[in-house]
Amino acid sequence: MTPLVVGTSAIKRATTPELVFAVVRDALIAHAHDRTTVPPPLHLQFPDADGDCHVKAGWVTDTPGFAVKIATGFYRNPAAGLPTNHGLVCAVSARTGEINAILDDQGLLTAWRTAAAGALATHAMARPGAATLAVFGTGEQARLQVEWLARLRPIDTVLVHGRSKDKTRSLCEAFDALGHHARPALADEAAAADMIITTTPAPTPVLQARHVRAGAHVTGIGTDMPHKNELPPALFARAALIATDDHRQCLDHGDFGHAVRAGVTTDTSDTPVGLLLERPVERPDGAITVADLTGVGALDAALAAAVLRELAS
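Output structure of the single chain, in the form predicted alone:
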């Protein structure tokens, strides 16, 4: 049987942010309660092309299908007029092993589930009144993190820190058009915001821990491979609450793992993000909280299944 191939146009028609939020939330909760199977990711690097690839798989217990996903990031692509990210998701029957569908999403579902996971974690862990958001990075995920978090809580001001002045200015203009009062910021100013989200492939930390103020929340989403490191270990030493999307992955190649190896926190100091989505987070107003998200294959499986259900309905 020839598998169904689903392109981006159909995926966009079948998918809403509300659907993605619900699926990602439920999958993170299931993962926190060990109701998933998620093997270690496969990583490939292409230094000459400034590119990387990761392959992730996952299954939510007792669901009819699992997924295998390929996601790439080639960071010189924009200079050639190409998107930075590409990918596809292969949906497979967990009962027969047959390939049910190939979602040729060009990385779209990865981008959406990452945006939803970051927004959910940030909203759950930040102070209720936090309204100033800083984003490190100027790519697609930087834009999505702001737009999707704004669906969950009001954002008064967005500070954008990026290496390119032109890209930073362009992203600020896009946010201004959405009413977010955005402006470029130096790293130390951005790190002093109420909420900070880092969205870069940086190999060394993009901010300094001492610039993060008491009461702030920081979400790191870019450290999805061993050679990346967005958040400094010293930030984890200051954190009253550390959350990870996958304990083993974050120890292996997340910012949390860098902090553990630096000896500033222990390998048991984290809490699954999914547990924090189930109940209100207890945090003193002056506490610093940190979420380290490396991307979980079970989320890809759950979202692929939801899209296919919507297309079939």
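Positions refer to the first chain, counted from 1. Heads up, when I say rigid core I mean the largest set of C-alphas that superpose within 1.5 Å between the two forms. No experiment lies behind these values; they were computed from the predicted model shown. Compared with the form predicted in complex with a further copy of the same chain:
When the rigid core is held fixed, the Cα atom of P64 travels less than 2 angstroms between these two forms. The Cα shift for P40 between these two forms, taken after rigid core superposition, is smaller than 2 angstroms. Positional change of L82 between these two forms reaches 2 Å or more at the C-alpha, relative to the superposed core.
With the form predicted alone in hand, show me what the form predicted in complex with a further copy of the same chain looks like.
Next up is only this chain, free of partner chains and other molecules.
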């Protein structure tokens, strides 16, 4: 039997932000309670082509399906008129091992679950009255993190810090069109916002800890390889609450790991972000909070299963 290949138009029809939020929230909570199986991801690198491939797998225990996700990033593709990212998600039966479907999602499901996880973490951990949001980076996730967080809470001002003036300006225009007050900002000014989301592949920190104000929350979603590092160790040293989406991954290749190896925090100082989604987070006045998100395979499994359920219903 040839496996069913599901394309992006069917995936878009079957999926709403509400569905993604619900699935990602439940999966992060299941993961926090060890009700998931998530083996260490598999990485390949292609230095000559400036490319890499990540394979992630995950299963929410006792659910009927698991997922294996192949995602590539080849960073010279745009110069050749090709998208940077390619990939697919295989939805597999956890009862028989049969391949139920291949979701040829062009990275859409990963983008959505990353946006939902970042927005859920930021909303749960930031002060209720926080209204200024700074985003570092100008790529797809910079846009999505703002759009998806705006679905959970009002955002007054958006500060955008990017390396490219053109991309920064056009992202600001897109946010303006959504009704936010958006403007480009220097790193120091962006780091002083109430809420900060970093979405870059930076190999060295994009902000300085001393510019982050008391009471602020910072979510980093860009550090997914050992050589990347968006958030400085000194920020973790100042944090009253550190959340990770996967303790082992964040220790291995997240910003949290850099901070632990720098000796400014211990490898047991983090809380699973899923626990912070179950009930209101108690944050002391003036506390700085940090979420380090590296992307969990169980989210891919849960979302792939949900999309297939919607398509079948």
